[in-house]
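So this first bit is one chain, no partners, the form predicted alone, shown in structure tokens.
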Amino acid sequence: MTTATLSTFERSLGRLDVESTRTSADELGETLASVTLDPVVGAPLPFENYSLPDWIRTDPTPAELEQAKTGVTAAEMAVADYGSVVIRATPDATEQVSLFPDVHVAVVRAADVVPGMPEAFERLAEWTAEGDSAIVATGPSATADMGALVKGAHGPKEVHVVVVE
């Protein structure tokens, strides 16, 4: 990941009305506190050296998931050209945390932001060869099937990306 790739990613997010915040591993908890709405649920982060703060419940019941206003997940990859985040599916379906709450906060490492789809497909090919799947999410959920644009029809109304440098 280059500085130019990260800048492209942030511009792409801006075109999608997705806010982003750069932070450090040491400041991740404070950053998440500033961009989430209670109640918050999350999926454990698969990254070494940092995790979600204890105040984010990572094993929510279906009722807690339904009541949550914010879901925090890892994005194990992001695509700069499109402003997309890639959420790897897990055996216990933690990716649902990104879909049910009105606000999705994706945490991505700066090193995992790739320039474009060719680089993303290379990594996705490795994951699918291992039998994994992933959600590629580009901005808030939206549909115009019935005329006017409606956000949050099939997923979050708002998305915020936290980039950990």
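Since we're looking at a predicted model, the values are computed, not measured. Residue numbers count along the first chain shown, from 1. Think of the rigid core as the biggest set of C-alphas that the two forms share within 1.5 Å after superposition. What changes on going to the form predicted in complex with the partner chain:
- Core-superposed comparison between the two forms: the Cα of residue 94 travels 2 Å or more.
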Contents of the next structure:
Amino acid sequence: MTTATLSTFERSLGRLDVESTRTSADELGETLASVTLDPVVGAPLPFENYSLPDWIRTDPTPAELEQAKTGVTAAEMAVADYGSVVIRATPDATEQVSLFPDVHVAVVRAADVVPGMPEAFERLAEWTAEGDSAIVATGPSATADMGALVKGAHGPKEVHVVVVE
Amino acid sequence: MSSTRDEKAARIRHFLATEGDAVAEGTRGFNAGRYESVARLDDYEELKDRARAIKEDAIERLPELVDQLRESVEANGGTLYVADDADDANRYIREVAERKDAETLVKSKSMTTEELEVNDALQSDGVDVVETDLGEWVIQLADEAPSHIVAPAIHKSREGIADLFEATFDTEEPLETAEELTAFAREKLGERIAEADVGMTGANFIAADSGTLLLVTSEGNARKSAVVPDTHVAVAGVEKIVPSVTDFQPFVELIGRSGTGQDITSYISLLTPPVDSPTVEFDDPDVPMTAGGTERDGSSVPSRTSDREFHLVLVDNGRMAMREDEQLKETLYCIRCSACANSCGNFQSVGGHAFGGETYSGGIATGWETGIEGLDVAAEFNDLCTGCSRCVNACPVKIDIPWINTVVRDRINRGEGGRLDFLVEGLTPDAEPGGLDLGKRFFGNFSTVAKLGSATAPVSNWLAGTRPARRLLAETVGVDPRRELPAFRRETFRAWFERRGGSEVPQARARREAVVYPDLYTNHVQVERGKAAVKTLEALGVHVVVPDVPSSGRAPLSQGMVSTAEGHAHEVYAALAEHIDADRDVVVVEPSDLAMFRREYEKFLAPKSFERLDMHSYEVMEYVYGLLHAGAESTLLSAPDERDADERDADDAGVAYHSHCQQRTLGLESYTVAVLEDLGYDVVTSETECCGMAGSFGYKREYYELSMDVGEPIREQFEAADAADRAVVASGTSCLEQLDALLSRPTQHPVELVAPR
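Okay, that is the form predicted alone; can I get the form predicted in complex with the partner chain now?
What follows is the entire complex, opening with the chain shown before.
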């Protein structure tokens, strides 16, 4: 990942009206506190050197999932050209946590931002070859079926991307 | 015959009135979005080429890929079932539902399940089937069929949806805004997803190497349908398989842009089922999703494991036979993006309830419905493709959709049984079957009609204009009495050229030599534009010849008379070959004929012959542009300030230009604009895909009103304040005729505007 790729990613997010925040591993907890609305649920981050702060409940129940305003998950890859975050479907309910609450906060490592879809699909081919599933999510859930574009159909109304450098 | 025409006209009138406005707004928005979105791609053409190549390869190797996919799915722990037809698929799905004791099944949008009518099959077993895509849900509540393959409820207005919800749910608060309607639907459907026993999805693509499904969605309902219940049934046409996950990439970049004009949809799910995500047991709301066994307070509950079940149902239903059909095979490359519907003038006006069959709608639907349902279903709407070709460049897998429509039209013509008719028979030196629709035969043999018309003009024009003749034309061949007929000229373009003694530029002094192709309309009807073309080329130093060359075969081809058109192609090439050998360029005034030379003749001529004609033929303004850029003096042409003051204000250089649909598909609109601008004209171009006349289409009684409706946007544009005073020019004969009908000011071909006076 180059700084140009990261800037491209942020510009793409801007076009989608998706807010993004750069932070460091040390300041991740504070950053998340500033971009989440209570109640918050989360899925454990699969990153080596840091994890979600303790105040974010992971392993939620269905009831907690439904009541949560914000879901925090890792995005193990991001696509600069499109402003997409890639959410792996994991046994600890990453997909559900990213899908049900009104706000999805995606935590992306700067090193995981790839320039475009060709690079993304090279990596996705490796994941799926191992039986994994993933969602390339670009902006909030949306529909135009009710006569005008509406954000937040069955999924989140709002997405916030936190980039950890 | 006549009553069929009346029924068709009535049906079209109904959909124009009830659904046309909503469809027009939606599809034109998608279409405009497509242009903007693909323009943002640096490698658009390359992506289309790759997408096409992947599909060609996949369909070629389909049986082998099915075997590979079966291994992948089974290795992942799922099952794969190849269903021969709809009944077979439904039987399998019903058995799955029965084994699961399913009370509720939630579905995400899938046209293939519409094809199967699986909802009816499951509901007859007592399974409550709930569509969760908002558009599909609206359609389900209204008990209607989708009118568009991507946006199924595109024909419904927001007000119509609000009324439907109110009537169905007896809502307490009135729902008005799109936000309120969406929130209401989300809540209602959320409850249904929570209680669902089975989730059913489609699949846009399936990778044989890993068993991964790719789902293109925006709402999130497919994600919920696949992840909440423990059983997932995916239903897809067998043609959806591609070799590997990396093959998904060009499609992911193209499908949203091509369809709704989105660079990418919100969610591209790559599911390799059974997925690792835990099921969501809303019946046990306080048990953490992952562990099972313990509630938050520590008390114990029965342990549950996430034993997900996955079934992939691949539907044949005629597809493997389509694969063996050289002409229909291309249909299987279709990725159901809807670009061919959104870019189609007729579809924009009337929508998929008229322009569609049992399941599919829009241009490519002719291929699908022929292969899946049969010719009789395709015959009901096939004529709505006018061959304008605006969908050709829009298709992300480069399917020649007009050609499929032409081939199917030909098969329909041949399938109707041998009824000969004395009246038209004398006018029809074609190779077509006796039962061919009289209207098709009349328009398809327009060359004979035109020759007779000129030979007997002006008597033929007076006669054709009389009421008894118009009635006869209406009843026998279906010419709408509201249309003005083309007036045949007694002196044809060729006769004029002979009379003046050939070219005024001697060969010895000529910059180039060129054939001006005397197409049917230029020769018999629009003679002035032929003269203008000759004078323009001569002013730029070209020695012109106007030889006797047969008509291109466009007219018969548009009626599905393929073998007649093929005969024309060989005759035209034979007549032009010696001129090409003599290093003469072939200049064509009528864009639909040039498009024959450059596109359709590839199907008829030997590859080298096609290439030679293609390389040496030019649209007239394209040729003028080339001459000017090769150093010819533009001052010899008519610039705005030289205009005749009697015609309009001498200082008015404004031009409103409508190119021709097939000309634009060939990328030739810009030459006319460039030449006019170089000469000092101020040009606005029409934004519409097709004027609606489309050759003979708009003359036909059953399509007259549709044709005029398709022309409405161009009328609005050219009558708007910034265009109302501009001179109207158009490249195609039928466009000029349509503009004459739509507008109250005169029209002409651009070459008439620039020809020296």
